[in-house]
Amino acid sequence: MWPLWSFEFDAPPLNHPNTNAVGGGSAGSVVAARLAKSGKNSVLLIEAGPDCSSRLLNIPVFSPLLLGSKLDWSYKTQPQFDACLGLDNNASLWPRGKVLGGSSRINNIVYMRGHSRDYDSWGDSSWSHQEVHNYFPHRTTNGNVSESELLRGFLPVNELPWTTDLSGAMLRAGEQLGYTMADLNAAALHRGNKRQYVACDNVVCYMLPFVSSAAGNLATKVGCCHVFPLFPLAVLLSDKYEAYGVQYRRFGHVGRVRARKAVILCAGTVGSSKILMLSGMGPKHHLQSLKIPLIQDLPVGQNLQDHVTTGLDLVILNQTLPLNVANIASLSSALDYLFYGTGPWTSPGCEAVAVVHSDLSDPETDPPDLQLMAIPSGASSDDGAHLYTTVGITDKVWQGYFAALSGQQVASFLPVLLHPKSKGEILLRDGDPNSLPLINPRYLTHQRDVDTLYRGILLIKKIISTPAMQSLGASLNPNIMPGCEQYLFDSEDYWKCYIRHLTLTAYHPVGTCKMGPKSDPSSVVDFDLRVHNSHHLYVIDASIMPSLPSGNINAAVVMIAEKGVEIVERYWAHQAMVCHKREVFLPSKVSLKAMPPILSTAWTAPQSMFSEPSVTISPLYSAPMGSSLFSHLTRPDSSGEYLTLWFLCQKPVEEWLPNPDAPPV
């Protein structure tokens, strides 16, 4: 028995909500708000982190300061053998938001839908680009967006209100190299480099429209959604794999909360896989080695993929750009932001994006394999005060490569590997829910990944050699990466060594609860996002992606949440369509075709056709349906007539199982 810890809140919403949504990040905030918006569902949103609704968290330029803070899970990968050689312990730091809003609160949001071929490769027509493109909720806005417009449950997408000269120079450089400048979120994405960002995080856009209690309270009520700061431990499952609640911890006490309809995991690529494995659903040998009772042998935690990048402080400019510490700290920048919504405080860092095919991919059949991001600053821009520690750069690399750049104007041109061939895994460290998981992305274990990033370096060299970039005095950072001294600077071997040393995450992990058919041994959830061989248990977040989209993933995560909510609500509506019955005295040999025509019209208005109220079919008379509309059971009654029960059923045939105790038909 778990003790049920009491809270100062209404018991029914806490103890018996329709749905438990675990994780209030980019997906969870959408799921909870959408389910609650109809007013028909009570939702308990379980989030381990605080609310932190302060407007200071929404200032884009200060987002890097939240990395490594108490609002960050501060994950760290296992030591890598083929990558991250210039990082502490050869490990990559993985910031993940531990706050209502998740990583959308601590990471600047670039709005990119990806390429149409990304979704066409997900394995089912219901997730093709044609099917999912309407689930990308956004409205492109020009100029400022009013607060009332922000609070309507969509993502307002803006062009950057303020940029440095680097943005325009990169766009012109692309055109000078023959690339087309276009909207990256057009229906057919091929090449383009026009920059868009989301004007608010998911909490502001989805949750705040329904907030009715003051921030800082124990429970925040969002319409029919109650947000509680609880630490989720595991999903409660019956012997038949039916999810009926969540086990949690708060103030050192363990409790449980039940759900009437569903448990939906939205804890992200790391969190959802961890919770499933702690619940006994994961790789058999792994769970047995930790003495966790096995419920299902599923490949949870496998198929881990991440966008990999490099190129911090790669370019030096001979012109000063206005995005620097002194300018950010100035009073004029604060006033520009507060009164005009412009200035350095609005900068999310990345100012321009390009998505291209290298010569290793086929533009006719493949999605783009490279993304370039231009940032008018670098790890040395704050003289080592904070930025380089958030990446985990070793002291040796800092002193040998970055420290000498202090006081110079640097820019980071980041080539991003969009579709890595290297895949990793997430495993439990032990059976303790407090322990951080073992994250092993296996970066750059496939040579093709290094070759693709090298193509990105070559493209950057072409870009900075254009007249547009030369107008800013752009040149390559001449410092030698420590560990690569044995190679000739600017040679192919040097750059591949550089890539393996300065291997960085783009903060886009996906895939650990892969979506796919049950016949796919690498999949965890089906195309309705239900965990295989379970009932009422869903995963709706980035972890279900079979593969990465061609760009930043936040827009795709919101799309998954929007579509996932519709899938869940459609299933609930289907379950609510119960059978309606009426006893009719008919000869036993009356065939189904001889039924009165009025019964066929009852499909659209069953309540008006029968005198009895609608009831759920009794197990005594459960039997395989005779048709998609009707089923009947016949038995003699005392009058000698035959009593026939005709059922008008709105459930598919396969959901009705024969009852061996039912009388013969």
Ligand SMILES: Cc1cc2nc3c(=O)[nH]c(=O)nc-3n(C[C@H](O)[C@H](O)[C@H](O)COP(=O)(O)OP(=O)(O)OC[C@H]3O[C@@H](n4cnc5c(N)ncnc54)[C@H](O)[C@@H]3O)c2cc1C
Given for the second form:
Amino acid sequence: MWPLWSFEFDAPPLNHPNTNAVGGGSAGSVVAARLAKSGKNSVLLIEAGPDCSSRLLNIPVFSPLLLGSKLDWSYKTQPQFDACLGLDNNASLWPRGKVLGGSSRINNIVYMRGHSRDYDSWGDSSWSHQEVHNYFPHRTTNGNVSESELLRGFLPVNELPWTTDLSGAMLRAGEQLGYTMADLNAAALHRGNKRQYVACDNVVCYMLPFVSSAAGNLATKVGCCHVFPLFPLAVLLSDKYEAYGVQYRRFGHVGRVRARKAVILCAGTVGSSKILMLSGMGPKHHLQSLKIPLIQDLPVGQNLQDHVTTGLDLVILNQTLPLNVANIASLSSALDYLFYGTGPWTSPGCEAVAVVHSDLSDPETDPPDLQLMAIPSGASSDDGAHLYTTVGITDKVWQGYFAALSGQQVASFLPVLLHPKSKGEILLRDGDPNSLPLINPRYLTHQRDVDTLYRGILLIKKIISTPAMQSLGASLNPNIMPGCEQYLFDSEDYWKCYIRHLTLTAYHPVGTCKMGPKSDPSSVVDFDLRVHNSHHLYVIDASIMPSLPSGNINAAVVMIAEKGVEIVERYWAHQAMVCHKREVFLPSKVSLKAMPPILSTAWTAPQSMFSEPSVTISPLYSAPMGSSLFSHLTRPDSSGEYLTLWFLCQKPVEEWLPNPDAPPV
Ligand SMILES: Cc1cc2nc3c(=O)[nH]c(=O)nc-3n(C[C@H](O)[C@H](O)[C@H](O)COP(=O)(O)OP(=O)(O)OC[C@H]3O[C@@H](n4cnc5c(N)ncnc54)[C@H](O)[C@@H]3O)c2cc1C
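Following the display of the form predicted on its own, present the structure of the form predicted in complex with the ligand.
Now the full complex is given, and it begins with the chain already shown.
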């Protein structure tokens, strides 16, 4: 008899976890909390980063300080050929949260659910906007929520308590340009949105309390979810592709933890694809070149997509806005935040958002292709500290473009490319789990992406010229981007050169474990989020998105987690019913007359601890026999014969443990 789990070193504090969730970020913390909360599951949440509960992390205005800190994986892309030309080594810095709560702990808390057409294009009716919209967990509130509400998954979405004049001016500018104002989240998802432009201000999501509640409070309160700081190396797979645990490293030692029901990867777009490839599931040639034993040839790491933006400090104002270093550092700002929950410390940076259809997309059939984010402070206002450390600009760009803005009131309307045509990939650098992966988003390799962002610049110019923005004395930053001197300032060629130099990530990479049918050679997981051809191995995080939503993506990640948990639990419920399965081909005449066989002919030793519920017991076909639940189902096979499936279920699948087929640890 095999042990249910065993360790070579450092036993995690949970004796019989039935689920290993790897990665406690936006998705992972929700997955672990929901599974544990049901009371039926014991969950081991494996997170590489610390459980940092400091309340300082929750102060929105300071979140940029976390970029590049020890709570950030601090990835960097490969040098780009057509983009990032004004960044050091032509590479983009790629922050990702390395802390319990993941990237939601370091993000800008803007809440957007995207557009209905985003989800309708994901390839399966079970993920259409009709199906997914109930899984978006937000509730609009302007008050504090109680801990019990947080524990119930109540995700408060508040209006910003404090803004500068920029957000109001931007919204009025939109109206003056003939666009419609609406609640972006309500309009975008629930109604078939035919507007050319919808804008809403101040819709933000206080994700942090939710996530820390989910991962921390629920973990300890429910008592059957344990968070363990480990560095997972690979998923353990049997020769039947059954995931039965995780190999990890801690304090320099390698150990293994067994999962009785499932391994769920929630390590994000970079982390999940990296772990799968280290486990032998990835592009065949790539794994073979690194001498990683191939288990399955899958397009893991491919289909990488990211929202791209540009236009930092493109707008100069002749009025001072109160979101600046001096005001943030003032005692009154601290007191406002601590005692009244308002003031500059509550600012997440982005004050207002708009989504639009440029003339390159069809408002009747396409989701919007551009987003604008209003930022009321200059990235250059701190003498380059932010631009050097979190954007990675070159000295040449600082000196030639941004330095001259010091002391001026600048602002940004960042145009975000919502549906990039350029796709990249993530590969392993080598077979060492410690090595940072090779991230190549191939930004702007598709000309259409530059054309769309250029439309964004044109829109910014229009906004600046409205009476609303003129009341703030808005004008276009006249500095020439170093590297684009050969073009006439403000010409189309100039702006396209500018876009290729100041190419910035909007921090929303997705798609490296793409969800799709098995017949889609670019997909990695099926619509139930199971890795193709494997058992009990799921991916639930941003990496499964086939394409990007039209907006900031954290809400969609949480939706995926909420829905993913339901899928997994439904599967387990089926498992308890579908037990032994035997497929028997019978001539049609025989099969049509098929009667339940005697017990001895129906019983088959289980080949697998977890039978695939390819057919579930239907009341139409099932017939009780003694104390066991007995059923059969007959359907025509392509050969003209009839395929008869016999089921015999006497006890819940969990009682069959341990699995005699699983290899020893
Ligand atoms: C700077 C920044 C600003 C953003 N702003 C916004 C915003 O305003 N609004 C919005 O909607 N979205 C925003 N996003 C995007 C959003 O936060 C992410 O898309 C989302 O958090 C991704 O969730 P995830 O669960 O897929 O991954 P993550 O939240 O990144 O979680 C992955 C977790 O897995 C862990 N992990 C990774 N690899 C391993 C490993 N090998 N072993 C163990 N653990 C591992 C990580 O430490 C992390 O905790 C922002 C992102 C960033 C980085």
